[in-house]
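Only one chain is included here, represented as structure tokens and corresponding to the form predicted alone.
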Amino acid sequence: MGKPDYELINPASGTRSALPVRSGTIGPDCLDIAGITRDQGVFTFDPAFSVTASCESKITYIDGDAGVLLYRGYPVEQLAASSSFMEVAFLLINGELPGAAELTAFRTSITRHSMINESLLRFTNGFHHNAHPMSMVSAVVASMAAFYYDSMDIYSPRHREIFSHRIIAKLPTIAAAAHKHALGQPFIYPRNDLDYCSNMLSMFFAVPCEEYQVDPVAAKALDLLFILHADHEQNASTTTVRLAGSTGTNPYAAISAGVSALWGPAHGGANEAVLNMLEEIGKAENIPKYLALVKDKGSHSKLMGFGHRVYKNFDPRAKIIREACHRLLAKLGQQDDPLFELALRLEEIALKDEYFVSRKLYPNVDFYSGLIYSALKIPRSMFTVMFAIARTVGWVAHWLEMIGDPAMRIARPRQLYTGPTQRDYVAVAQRR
């Protein structure tokens, strides 16, 4: 028997609306509301859609208060314990773990998408050397349009698989040319011969002079930051991937717009913002002065890396990634890293202060994942570019279950308006 539906009574006209109850599988009832402007002729008014379920999804499940997430129903701990980034990618985009025959399928067409264009590589190359990554990954990923026009039916599942595995595979390569070319570096290519983040590693610093070794500990960090970055619900920028993806328009220009969203200090550039901080703090005794200035109103200065839109607890990845990082510096010879050791005490003291406390003010996921990206050399400006290519498989399976949705509008939501009312046009001679 389902639930109930709620009831709006508008008060001045006694007007009644029902306000049917959907239920999914875990997590809050939503109301039904599309039809409360017919019935009542009002909109609802949630800035920044904070409370408004905007989409139907069974990829990820996020319990804010009791710090759970999920993938496909997975709980990431576990995943992040015992899975890789590729099974995980398998996951995400079809629903369930993959056999190992489908994994090897799998992981051997993401090998073989690897290269590409060399038009691309000439693209890259017409960047400005100091551009940012960012800028130059969005650009590039946009223009593969014009480089795989043959296959961009987004009705046709095919067209949908051949697009899904060449946009995984790809990012990787073109990030690292974004790399070379700010370093000034022959671009290195891909290896068929190594997994996927090690080949990411190799093109990133392996040079035409000498070899180049993988080191499996920091290709196994890799591959755990990618897999707690896969994916995180309704975010900013997998929704504006379904936004962009609802018009109809190609996926490599919807991913692009994600790169794009993603690209934003609040959002993905966090990790390189938590650094920023830490450089500013430069000393454990300087913690309490600045902890001040992030209660003071007047001042400017945020505490980054702590807090979170959705959850009102512990970040479950930033306990795993937490972890992880005091690892992989003990593994690299850096256990005595001055930033690690002032974030650590910058968790400390500020668990302990009850304004942040009181107001659920927890490391996130970016707190660390910064410390480790630094650990494995890559610079500060591909931070954001690290996460953009794992989040890619997240972007790629939301837009799939958009695409694959009967129900599927283009999005389009209202406002309050609050500008002029009707005026008429005054000739510029006649105005004063």
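Since the structure is predicted, the reported quantities are computational estimates derived from the model, not experimental observations. Residue numbers count along the first chain shown, from 1. Superpose the two forms; the largest set of C-alphas matching within 1.5 Å is the rigid core. Compared with the form predicted in complex with s-citryldethia Coenzyme A:
Comparing the forms between these two forms on their rigid core, the Cα displacement of residue 135 stays under 2 Å.
Taking the rigid core as fixed, one finds a CA shift for residue 155 smaller than 2 Å between these two forms. Fitting the two forms on the rigid core leaves the C-alpha of residue 301 displaced by at least 2 angstroms between these two forms.
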Given for the second form:
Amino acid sequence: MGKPDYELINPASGTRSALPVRSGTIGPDCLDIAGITRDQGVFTFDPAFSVTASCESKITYIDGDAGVLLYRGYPVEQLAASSSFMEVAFLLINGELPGAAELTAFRTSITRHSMINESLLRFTNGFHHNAHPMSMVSAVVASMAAFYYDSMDIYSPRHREIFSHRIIAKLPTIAAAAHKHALGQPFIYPRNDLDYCSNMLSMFFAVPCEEYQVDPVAAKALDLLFILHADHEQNASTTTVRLAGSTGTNPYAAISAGVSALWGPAHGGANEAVLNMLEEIGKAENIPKYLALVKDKGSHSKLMGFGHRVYKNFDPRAKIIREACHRLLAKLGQQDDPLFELALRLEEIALKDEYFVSRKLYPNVDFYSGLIYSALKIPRSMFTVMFAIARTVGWVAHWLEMIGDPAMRIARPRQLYTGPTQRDYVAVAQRR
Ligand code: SDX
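Switching forms now, from the form predicted alone to the form predicted in complex with s-citryldethia Coenzyme A, please provide the structure.
Below: every chain and molecule of the assembly, starting with the one above.
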């Protein structure tokens, strides 16, 4: 027997509306509120979507109280320990882990799509040398809609597949082009003999005048970070991609919107902001003063890399990244990195502080990731671009899930209007 419906009763008129219960495979039930506007003439009010499930999805599950994250049912800890970013990308997009032949075919297809049109390079080179790379990446990805306009029918499964491989393959190339432009160095073409992360490091750090050897330790560290950043259900940037995509727009344009949404410091931009914050704090003695600042609502400062809309416990990704940071810094001989020591001390103090304890604020995915990027010599302004490269997989998986749903409709929320009531136009000469 199904669960009984909830009911909404208007206390004045007695009008009743059934709120059918919808159950997922795991997680809290949802109330289907679709009938209440028809029956009662009211909307629901949920600014910032704190309690609203905007869609059904089979991709990623989070239990924020228990600190659990599953990709297609697989715990992120297991994937981080044993899988690869390419395998996780296949899993998120297709729903199942690939067989050996499927994985080889997927990797080959991604590798073969990694070159970008030379005109996109000219576009990149048009930016000022100090343009922020997130803005450049967002613009170049949006311009791909112009390059792949005629060949993108969103209702063609083959076109959708080509789009998904193209965008995952080209994001590192676009990011590397932005990086080289900022440095004033020549663009380095992708190499098909390298895996996804090794190729990315080569495009970032090689120069044409000497041979570049990829450090396998660096490639492995990057691969781990990409696995951990690949998807996170209906976060702000994924919701942006879904919303833009729901209009039927070109998917490159929808992904560009996602890049822009990710850039904000409350979202993916926090990884860059964490390093700036650690530098501003400078030394452990200054931590109490900084915590006093973030507790002061008037300061508009936050403890960057802390807190989460869903996790009211440890973000499982932060735990994995902190351990990876220990291992990587030791391997690179940087175990005494003062910013890492400061971050560990800051975490320790914040987790004992009543303000953070009572609000259940824990380190999130962005708290330690920048320290790994720094150790890999990736410049700070590129940190959020790294996040975008990994998250492109999640954006693509969600876009495909949404476009493949025959019940898809344009996303269009309503509002609680608090502006002026109707009034008559007054000619300018008569206005006070
Ligand atoms: C990501 O959604 C996703 O899944 C995102 C993400 C992904 O993979 O896609 O996980 C990636 O975006 C991680 C988050 C990165 N952002 C930061 O690290 C920036 C710092 N954090 C915050 O700005 C904040 O915690 C958010 C934006 C992450 C969450 O915002 P919420 O959900 O609106 O915060 P909340 O309602 O839970 O806050 C409750 C209270 C408030 O205080 P009161 O009004 O109750 O007194 O906690 C306070 C907040 O002001 N608070 C903080 C804080 N985070 C929340 N106070 C100080 N420092 C903080 N970091």
